[in-house]
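Okay, so here's just one chain, in structure tokens, the form predicted alone.
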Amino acid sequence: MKISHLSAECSPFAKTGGLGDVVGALPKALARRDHDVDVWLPFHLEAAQWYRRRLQWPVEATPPFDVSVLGRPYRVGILKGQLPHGGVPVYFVAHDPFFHRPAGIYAPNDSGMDDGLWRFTLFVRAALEAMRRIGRRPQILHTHDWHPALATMLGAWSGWRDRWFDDVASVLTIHNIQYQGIYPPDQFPTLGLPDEVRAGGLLDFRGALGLLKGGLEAADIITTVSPTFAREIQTPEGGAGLDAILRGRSDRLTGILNGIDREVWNPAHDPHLSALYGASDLSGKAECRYELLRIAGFETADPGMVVGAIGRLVDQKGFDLLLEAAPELIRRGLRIIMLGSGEPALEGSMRLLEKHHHGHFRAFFGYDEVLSHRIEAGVDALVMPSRFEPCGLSQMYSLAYGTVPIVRKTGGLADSVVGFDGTNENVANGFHFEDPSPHALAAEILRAQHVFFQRGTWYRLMRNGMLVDNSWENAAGQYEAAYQRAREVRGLPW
């Protein structure tokens, strides 16, 4: 089957979180199952830098051409590379004024305005035109989050104008429902959709344009990144204003738990680690722990429990709960290593904790791929106190690295971590708590600390996690079923 993925992010070229990891891994798993897969991505400055660091450059896939947005021509180039460790083609849409922004993938323009609707309209229209030019018509157009959702809408609502879409079914994956692409209603003409779409309110979201809403209305099949999150987003508490639409389309909605790329995240051959190890021989993990404690400036001979946290410092991730609980945890003998960036107030709290608890709290800022691997391998437990979590990948990396996750029981965290209840050490691989409060988080971490000193039980939890198959092969099979269903509802042959 021919499958084309459209996304704003794709690891390793450009990513801010789990979206990039998924789009960098799922296509390779589908290709291993003999599907004809490619990925379409804006040529962000990060992607250009990735190639320059390797003294490489993608090849030109087509001569440059103009794309019209609201009657104005934009010159675009189409470059072709491939995903590492898999050879899946990646097509980059290049237009430097929109995509070469030093401040990041989602940075505003030079005037400080969010021009995302224009940028991603150009991306979608350029990608679809390039597919025509190279003779590529996918059977499945798989869009990720709101950024390429216009492609889904064009396939559903412009089919009577454009016969190219006649054999193309659509799947839209929600990675994070909080990011919806909300823009002023007067920008509707930019999308180039039929007037009846506006008249029918298909993009209307509380008086504004909602690109994710439009994509959900138009998609043949909707997926999200865990079964629990698929249920949560159909509730007023978890649906971010889209729950009614999702309940109405529940027969088209399915939750598929993400996998992890075991070629990248595997302690048996991770080039970022000071020692390699596996479930049958964990001795290398002790050396990784020693090296991480040295980097953090901690006493390397201290046998006390070390916990880590990695991620964006935003309200969703709940790291404010950990920061508030940290002084009491440190008083109880724990040491904490955090890597992340985001809200200035949370970064400030990390700096204060590091200043006042030197040798027991270490803060690293920004995103550091190498350090994230070393933290996953070197800490004893990883904390994920998310208020909501569509899937989460860090807890799966932890399981693979023999690091015991301590997670709030929500979304994909609930689906991927089996909490230890004192009696189920044969299957448990982590710890759960439910109340999103510093007290509940601290209580669960301290319970984990108690088990940590029961070395036989802790070792069992570590090995249970390492034996879990969180590879993409399972998820790829479920996506195949979603693609088949998309073509069925579209009335197309499989």
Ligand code: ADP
Contents of the next structure:
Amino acid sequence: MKISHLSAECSPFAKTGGLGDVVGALPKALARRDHDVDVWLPFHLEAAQWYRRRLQWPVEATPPFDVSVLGRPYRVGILKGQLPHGGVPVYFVAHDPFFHRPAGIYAPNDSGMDDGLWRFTLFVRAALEAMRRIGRRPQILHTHDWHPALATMLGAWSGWRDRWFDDVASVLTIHNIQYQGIYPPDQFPTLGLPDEVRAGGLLDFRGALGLLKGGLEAADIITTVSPTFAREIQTPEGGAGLDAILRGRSDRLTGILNGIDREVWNPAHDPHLSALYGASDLSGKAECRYELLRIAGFETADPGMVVGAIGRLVDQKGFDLLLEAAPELIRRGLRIIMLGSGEPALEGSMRLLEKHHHGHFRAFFGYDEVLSHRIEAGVDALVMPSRFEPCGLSQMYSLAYGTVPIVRKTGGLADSVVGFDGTNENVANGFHFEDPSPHALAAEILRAQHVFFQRGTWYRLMRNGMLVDNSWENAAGQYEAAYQRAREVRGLPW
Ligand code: ADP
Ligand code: GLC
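To complete the pair, please output the form predicted together with ligand ADP; the form predicted alone was given just before.
Okay, now the whole complex, with that chain kicking things off.
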């Protein structure tokens, strides 16, 4: 099958979270299964910088051309690079005024305006036009989250005008239902969709335009990134306003747990670590721990448990619960290392804790890929107190690195971590708690701390985690089945 992925992020070129990791890895796993796969991505400033750092540059895939949005021509360039390890082609859509944003890939324009609908309309239109020009029409158009959802809509609602879509089936994956691409209704003409789509109210979301909503109505098959999250988003509590639509399309919805990229996240050959290790010899992990404690300014000889937390500092991740519980945990001998950036209030609390608990609480701010690997390897346990979590990758990296995850039992965290209940040490690899409160979180961390000092049991949990097969192979097989189904519901041959 010819499969094209359209996404706002793709690691290592542009990433703010797990979306980038998935789009950087799933296409490679599909290519290993003999599919003809490519990835389409805006040429963000980050991608240009990635190439510059390596003294390289992607090649021109086709001469620049104009794309018309709302009757105005925009000149775009199409560049071609490839994913490291495996050579999957990546086509970049270049238009600097839209994608060259020093403040980050989702930053507003110079006037502070969120021009996302314009930017991603240009991205989708340019990508589809470039596919025509270079003769790469996909049989599966796989869009990720709301940003490229217009491609799905064009396939569904322009199809009868544009025979190009005759052999194309679409799959839309929800990575995060909280970000939906909501814009004022007067921006509808920018999308360039047929008028009957507006009349049918297919993008109407609480009086505004909802791009994710439109994509979900249009996609042949919808996937999300864990089976539990697929159930949660069909409930009023978990659906972020889209639950009724998802319930209505439940026969088209499936949850596929993400994998991890073992070429990038593997303690046996991770170039960011000070020592390498594997399940049969954990001595390298002790060295990574020593090095991390040194970087954090902690006492390296202290044998007490060190927990880490990595992620975007947003409400979803529940880090406020950890920050509230921190003074009590520190009193009980725990040390905490956090890495993240986001909401200023959370950053402020982290700074305060660091000031008052020097040597026991260390906060690193900003986005730091290398440090994220060192923390995954160097801490004893990783905390993810998420209020909701579609899948979560950090806990899967922890499992692979022999770091025991302590997670709230929700979404993909519930599906990927087997909680220790005191009796199941032959299968358990982490700790679960249910109630999203500092108290419940602290109680579970202290329970983990107790087990941490029963070294035999703790090693069992570490090893169980390291032996879990979270590679992409399994998930890629499930995506294949979803693609097959998408072609089937569209009446197309596989
Ligand atoms: P989400 O996609 O919701 O952010 P995931 O757990 O799926 O959550 O993925 C987060 C990814 O982003 C992981 O690869 C994690 O290491 C990375 N990450 C998050 N924040 C940072 C940061 N400040 N520095 C480096 N990596 C980060
Ligand atoms: C989202 C989710 C996260 C998931 C990631 C990749 O950003 O918040 O849980 O792991 O996408 O699918």
